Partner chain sequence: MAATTQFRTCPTTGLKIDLAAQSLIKANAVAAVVFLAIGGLFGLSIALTRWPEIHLLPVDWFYMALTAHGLDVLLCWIIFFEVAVLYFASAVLLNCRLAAPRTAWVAFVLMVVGAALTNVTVLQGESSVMFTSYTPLRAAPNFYLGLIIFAVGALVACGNFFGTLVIAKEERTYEGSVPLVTFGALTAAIIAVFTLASGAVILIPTWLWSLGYINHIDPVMYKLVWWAMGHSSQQINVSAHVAVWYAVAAILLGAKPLSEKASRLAFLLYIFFLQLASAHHLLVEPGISSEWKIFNTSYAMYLAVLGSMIHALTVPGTIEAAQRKLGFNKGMFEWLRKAPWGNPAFSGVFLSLVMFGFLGGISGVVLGTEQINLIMHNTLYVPGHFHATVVTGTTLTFMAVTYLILPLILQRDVMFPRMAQWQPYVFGLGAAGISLFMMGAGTLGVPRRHWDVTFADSPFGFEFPSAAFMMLALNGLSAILAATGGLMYVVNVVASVFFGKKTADKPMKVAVPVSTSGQPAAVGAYGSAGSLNIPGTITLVTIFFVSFVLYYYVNWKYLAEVWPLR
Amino acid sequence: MAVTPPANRLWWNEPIHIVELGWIVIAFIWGLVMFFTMVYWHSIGEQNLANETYKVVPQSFAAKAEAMTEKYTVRDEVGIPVVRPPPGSDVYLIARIWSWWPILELEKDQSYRLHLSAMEYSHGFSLQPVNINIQIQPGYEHVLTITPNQSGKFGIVCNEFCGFGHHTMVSPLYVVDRS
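That one chain, whose sequence was just given, in the form predicted alone:
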């Protein structure tokens, strides 16, 4: 109930005051500007990753990742294999209970098709400081083409709460300059 209710209870039949009409027009125009800005940034601003997503059986994805790891392992780091796949190849990265597997070592200015999937829970793939973020679900394979343009050690962080060991789910990603 209003403090001073209108005398005529059918308020929607009352004429709109010019100031109120002005604010309605401003809000409508601003809404259109924001809508078309989103369309612009989506299509021209290159703000979104061009990725593909497929349904996959987690065990078959793990088998592909293990085959790649056996073929391209160059060393171990804290018990996790470090793989150096050739440029242009398919690279598989598994998100499993509180770890990323295997550790990747890629070449600067070379393209790779990165395949991501989770084995049991939902995880978040966040590549820092580049700020690439993808939510990884079990039963889905996310594929994106990446071309590292800086060498160094980058961090892969799970940014989707996945249980009590979530805070330990970090992994390095190495980019080496072979030129």
Given for the second form:
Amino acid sequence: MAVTPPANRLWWNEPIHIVELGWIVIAFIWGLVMFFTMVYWHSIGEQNLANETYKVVPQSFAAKAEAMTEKYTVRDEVGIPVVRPPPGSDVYLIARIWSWWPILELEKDQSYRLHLSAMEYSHGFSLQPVNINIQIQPGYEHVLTITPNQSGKFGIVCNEFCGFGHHTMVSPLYVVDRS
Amino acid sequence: MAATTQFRTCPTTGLKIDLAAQSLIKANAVAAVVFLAIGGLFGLSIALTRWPEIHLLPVDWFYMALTAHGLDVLLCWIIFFEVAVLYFASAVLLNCRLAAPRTAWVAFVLMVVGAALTNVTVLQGESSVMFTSYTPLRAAPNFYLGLIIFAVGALVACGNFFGTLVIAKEERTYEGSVPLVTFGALTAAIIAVFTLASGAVILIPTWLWSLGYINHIDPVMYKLVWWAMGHSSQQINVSAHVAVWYAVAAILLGAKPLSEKASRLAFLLYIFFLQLASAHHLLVEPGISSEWKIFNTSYAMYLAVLGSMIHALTVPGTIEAAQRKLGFNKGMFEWLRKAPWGNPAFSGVFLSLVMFGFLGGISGVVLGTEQINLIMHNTLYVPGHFHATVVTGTTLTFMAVTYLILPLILQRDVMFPRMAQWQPYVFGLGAAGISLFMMGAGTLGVPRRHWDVTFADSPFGFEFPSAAFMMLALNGLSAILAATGGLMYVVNVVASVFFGKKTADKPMKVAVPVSTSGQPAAVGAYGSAGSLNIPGTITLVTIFFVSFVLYYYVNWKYLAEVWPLR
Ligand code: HEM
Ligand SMILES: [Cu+2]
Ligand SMILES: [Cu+2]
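With the form predicted alone done, generate the form predicted in complex with the partner chain in the same format.
Okay, now the whole complex, with that chain kicking things off.
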């Protein structure tokens, strides 16, 4: 019984029944399949998180974002500039309490190098309703290449708790068809 | 010391029970239940806040309650209870005295003081940093100090467990190897030592940082080490509750492990392969390579998953084999239909087994897949997943075994047996509901730890689909159900412990009397039966496996539909 010492003192000599053994083998193979699925997705899948990251001082990241914004601002919304950087360019997005800066307007089916970093706390980049979720950390500049394949108005919601204003940290992201 | 130890003999099991161990089990279990009551109340209040039509708490209270909820249930309730399980699995099951009752009381006091200090600090309002306390969010120093004191207490308790094993071996209080349940508890305790050490490595510097003695803690490094504690401690829970599954099956049905070897191997896999699974909390983190993520989630995790998958066969298998031996041999499922569903210890364990596997296990593996994590990280899917593991899994199991501990160890009749009969169903249904509906909301993108997903206070706003709001409402309703089930448990336990009738000195009615006088079994027999015949279990496990594979690949399909990124 499981609450008493094994009745057979040499329990390690007991055979494992074929049913149990078969299941162990199946479960093990399934583990391998899952492992290779992840590896395989790196070669054929289109959704793999970039490994490109740099250590960065928050102020210098902010400076890069400001330089980009100065160049490409097309309008503003409630005091926050909306920028429309050219396809293929480096796009900077600052996460800080409790807003995203600036607002981005991208073209459909074009790729952009998106740089993400945070100013003081960790924040969560959650693109909705697409549902892509990436952690943003202060001191780290994460560079990913994204290709919006739908047009419309999207939301970037902060999904890492960042203080009592966390629930107000949301901003639009526009994707427009090529004009 | 040995000379002064007093024992009583349990009329049901014939086990010698050290009275000091008995009091310690009582104290720890009662403390656990108190924290469950407090933490559960916080849980209900946050679930009702997240239900937009009700939106119960104001914003600062919400984040404070969320912090307290995580701490009180995940840390206090579970760890106090686990300490009780450790003392049971060592002193009681091995017929032995507890190594050092006095230090065990010191451990208990440390844990109570630490838990209280952290709770008070959180309720002062300056430490709403969530139980994960990710830097650079900063809590008041006593928040970390309380956790450190609590952890030291837990470590001392583990030391007592190890000490008791040593004494039992030296004093030859049992023959041969330790029982499987004790082996499972040993697994839990070993992982606990690793966990608590990681906790020290991260919490002590963070405490010093909050006091101003250290000026920077890297946020990614913090997460890595914090989760070496935070995740591994979940494996303590799994080991402990799987051990309890075996124990309950053995005590109620006389179940024997199908194969000692396979079941013990499964526990060993937990020790060897879980530690690096902290990696799956960092899958969408900057600054960590894909190779590292894949290696550490799968080498480490899938072999630990293998451990759980072995238990997924062997636990229902031992129950089936035992039931068949008792004569419930008709067809595929008579053993299950005629199982003691009216006994809350059994129903709780079986519900927990099924829900832990189907809801918690499958969702956990999917969530922990490197790329799939992108479409789930930090959404409500995450709490949905772990409520299936720690609530329908660990918590429900611990509740179930309480109904055995009350008469067997604490010598009290359950005060309201009818209420006890219903309790696992009410709580189980509610807990399954919160798990499923939070997962549902998460699939629709709803963030976790978020006070207001209508974004009423924000200049921009974003509109989640109406289905998401329905999920949040259903989550709120399920929370009410779960809280009701929780209350039924707490009231019954507290009433029985403090006002219950003392158990009559006669054996409890169980299917097969537990006997420690080790009847010799035929060598080469497969577990409970002479030959292994478990068609029902094979069917259940097949359904489980097919669901697992389908759900896994469905999520790859969801992933393939989101914007390309690299
Ligand atoms: C009445 C029962 C319970 C209810 C209604 C409940 C409900 C909830 C809800 C709604 C959340 C918040 C999700 C969010 O906004 O992010 C939550 C978080 C959590 N719950 Fe529960 N819960 C219950 C019991 C438990 C138990 C028994 C445990 C552990 C054993 C547990 C562990 C946690 C943890 C660790 C969190 C995460 C806190 C955080 O994000 O910092 N819950 N719960
Ligand atoms: Cu934020
Ligand atoms: Cu936030």
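Positions refer to the first chain, counted from 1. Take the two forms, superpose them, and find the largest set of C-alpha atoms that agree within 1.5 Å; that set is the rigid core. Only a predicted model underlies this, so the values are computations on that prediction, with no experimental measurement involved.
Residue 22 is among the residues whose C-alpha shifts by 2 Å or more between the two forms once the rigid core is aligned. Core-superposed comparison between the two forms: the Cα of residue 168 travels less than 2 Å. In this overlay on the rigid core, residue 37 has a C-alpha that sits 2 Å or more away from its partner position between the two forms. Core-based alignment between the two forms gives a C-alpha movement of 7.7 Å at residue 12.
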